[in-house]
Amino acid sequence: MVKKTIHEINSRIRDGSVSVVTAEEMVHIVGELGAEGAAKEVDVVTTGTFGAMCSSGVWLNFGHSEPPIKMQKVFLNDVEAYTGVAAVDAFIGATQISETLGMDYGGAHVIEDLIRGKSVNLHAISHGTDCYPRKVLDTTLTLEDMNQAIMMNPRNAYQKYNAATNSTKSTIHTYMGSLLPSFGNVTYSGAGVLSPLSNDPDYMTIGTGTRIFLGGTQGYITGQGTQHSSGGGFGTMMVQGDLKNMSPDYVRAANFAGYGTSLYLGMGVPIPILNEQIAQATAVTDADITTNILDYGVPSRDRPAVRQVTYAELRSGSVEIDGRDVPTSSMSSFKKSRMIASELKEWIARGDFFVSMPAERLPKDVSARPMKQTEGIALVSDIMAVSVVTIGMGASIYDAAKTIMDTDFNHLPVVDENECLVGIITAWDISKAVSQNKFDLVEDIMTRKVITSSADERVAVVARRMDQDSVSAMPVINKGRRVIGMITSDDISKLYARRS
């Protein structure tokens, strides 16, 4: 039975005799020598991952101004940073978007600009106090001008991540990228065989205090990440590192169309091979790691799983869904992940990086819970109007105008001879037709592509769809396309007003 200590491995790092390999290389070594033989042969296995990590940000200390100010609000290049702490400390989050540029620029861009040596504009405001009399401050700073810039990320490097697809008839834009309609593509994230936590799934060497590669410099794990859910194989890490020593090669801002900004971050964790059990764990392959493809077309936290796949299947370029090959693409960079594992290996081999045991291991077999919501989840059926007036597609525009005048509805669902929805006509459509001396039939001017809702949909989801499609009302239909109600933006506003 093989048994080593951290002290022994660090002694070998110090004298240059350490044996260090990447997680990819370890797969073959364990295959040839077995776990016991590999544990004798190898001292450290390096891992790596490079992907979008939204739960990232940096604590900044600007130093005191003259006269001093207690910052209540701080903006860096028009991106707001959190200031609910001491006078001149602020936390810039990666996904906070610009006040002026919106989703085109965010906290991640501020972080990358600082690392690249660029100056950023700081604007701060305060109510003013006797000890901090200044109320407004504007200046320009670089990273070197700040006392500290500590990257402190509450949740990074998921052990594995669900893949994403889309069953709807429209493209949707998510943090998993743009998902094409009708299962047109699958996106996924994670480094598979190189994933740090997948190479030590029992967290025998990973926990608070573990020294790691973070953004091109040495950093530390500071504990379990938020939403750590190791019971389901979705462990995460909270990490910390000095931004001043990081490299733009491993810290990159990104924009996701229709979603916002994020930070691509490189991270690597060395796994000291203390025994054959750890050696066996580091022989994990892409084929050993499974995940679910979830349907992001369902706007719910409980998205249905389309199927289960391995990372080997995902990395092959396509997976089968409903009998056809669907292309896959990674949201992470395996090339960069491989570079990180190799660079960490070189650091250790050169004696520039020593491994450490955690003061406390990450917790096992825990699960993240969903949010407790004290207000009931409002459904369309709760607020829709059920006394809906419809009009036949063969009716005249005069009939439609008279119907609108005789009722309180500005929108008339248009139905066919079977009472099925085929269009919608509004007071605006009628006014426009009359102004153009058009007195034809309803079917000649109705909108045929109708945005609809179902009674069991959540109001928040329908409100989002109204906003996206720029409509103020939706017919509510059943499975047979019969109109059973109408929901309007006014109904939704009244609901939210009652709750505020």
Contents of the next structure:
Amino acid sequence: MVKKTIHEINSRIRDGSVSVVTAEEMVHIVGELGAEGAAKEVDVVTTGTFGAMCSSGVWLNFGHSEPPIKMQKVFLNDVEAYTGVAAVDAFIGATQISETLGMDYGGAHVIEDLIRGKSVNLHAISHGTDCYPRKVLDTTLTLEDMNQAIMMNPRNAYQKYNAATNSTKSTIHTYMGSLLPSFGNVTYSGAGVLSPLSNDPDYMTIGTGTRIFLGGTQGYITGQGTQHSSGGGFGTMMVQGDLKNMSPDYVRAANFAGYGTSLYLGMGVPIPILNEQIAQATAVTDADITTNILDYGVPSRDRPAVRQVTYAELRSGSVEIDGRDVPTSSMSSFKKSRMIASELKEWIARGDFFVSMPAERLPKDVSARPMKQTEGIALVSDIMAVSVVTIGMGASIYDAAKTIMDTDFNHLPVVDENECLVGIITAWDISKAVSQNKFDLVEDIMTRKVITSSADERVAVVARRMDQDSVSAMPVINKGRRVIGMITSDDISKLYARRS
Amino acid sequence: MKIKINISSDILTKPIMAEAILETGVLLNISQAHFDRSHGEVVADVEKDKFELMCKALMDRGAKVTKLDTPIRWDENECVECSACISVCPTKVFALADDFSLEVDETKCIQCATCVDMCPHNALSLENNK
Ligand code: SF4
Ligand code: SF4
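With the form predicted alone in hand, show me what the form predicted together with the partner chain looks like.
Entire complex below, previous chain first.
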């Protein structure tokens, strides 16, 4: 039985005799010496991770202006920061996007620019009060000029994360990157063998007050992260650190095409080896950590799992799906994760960083719940029009025009002799044909690629498809491609108007 | 060298590439082809000194030919070596070395631009694209 205290380890850090290794090195040491031997040999194991952490942001205190202002809204380089607290405090979140540049620039970029020493434009407005008379303020500030710039991230360093793929026929753009059609690739995130929480999954040493590596400087874990779901192996942590001491090597703004901005952040947690159980836990390898590959092509909270994989398989460069080798990409950087574990190891070996025991450990066996929705989830069948007028593909343009005039429907689904959907024709298509002096059949001028929906789809999902494909109505079809209804953007606006 | 051949809808069904190959005796190594109702786009390799010959044969038949001589540009300072680009590149331009550094072999690039959208750090760009 090995039993060490934090105090003993810290005195070894102080006198330079501490034995510290990275979580990758620890795998071999436990393999050679066993957990007990390794626990005697090693005092601290360092971990590291570097990846997209959307739930990141910084509390800034700007100091008071003359005359003073109580900021009601504040923008940094056109990115809104939250200032619903005291007069000149604001939280700039990583994923907030610019009012003018959209997804090309966001809170994450403001944060990186500040660390790089660049000045940012501050614009604030207020309604003015007796104690804070100013209504508008414009100035430029650098990180130096702020009283405090404290990174405070509600949820970072997922223990592990789902891998992503896409079963649909077109590329989708997600926070897991571009996912190619028909299971064309798999992306994943997380440092596996080096992952902080995976190296102490029972949180024997991790919790409120744990001193960590954050963005290139010392930071702290302040408690469990939001959505902490340790029961399923998806623990997270809330962290804090001084932005003024951070380095752009470990804090980098990112853009995910079609999704928005995020912050890549480097973090490392030291794990003091107090006994052999802890030593054993830090021997975890990529092959021991499993996760699911989820189908991001399904626009639902409950994305179906395509299969289970280990991080070792993901890291190998390809995984098998339905008998095919599908290439994998990591969205996080393993190389940087390694650099972080090594840098933290050096700090400890040099006597610059001391380990700590948490005031309270992260909670175990809790799970995050899905949202309670009181409005119910509207389905297409709830709001679609069921009396639909269709037209045969062999009908004349004149017939189509007459049907539109008689029925007041703007969109006519076109069907073949078996009543199956083959196209769609609108009043505009007809006007266009007439203006070009074309008097052909409906099938000659109809749009053949019809955007459709099915009755059991969720309205919110269908609304997004209408937006993306710029259509204002869609035939609702059954499995046999028979038209059973019609849903229009008007129906959808009415639904949401009723609710708001 | 790599070339891009654009074929408009009116000549889409004609075997113009086969004809050009037969006429010139120059080989084309097709690395990517995309056809739909409106147009066709083919990326192919051709020997450098035979380019003019092939280009003329294709243009005579109504195709548009562009040289693809500026491959993907990789900005090492922006890159964090995540490897996101690896799984989307159709020609394996990117790979990870044993130490997890990114290796870029831009000679294989066919300038499809897929990786430009994928890279979260704007480290990849194409001259004619972004
Ligand atoms: S996706 Fe971009 S940042 Fe990631 S490895 Fe490729 S070039 Fe570098
Ligand atoms: S543009 Fe990018 S994805 Fe396409 S071939 Fe070149 S390197 Fe590969």
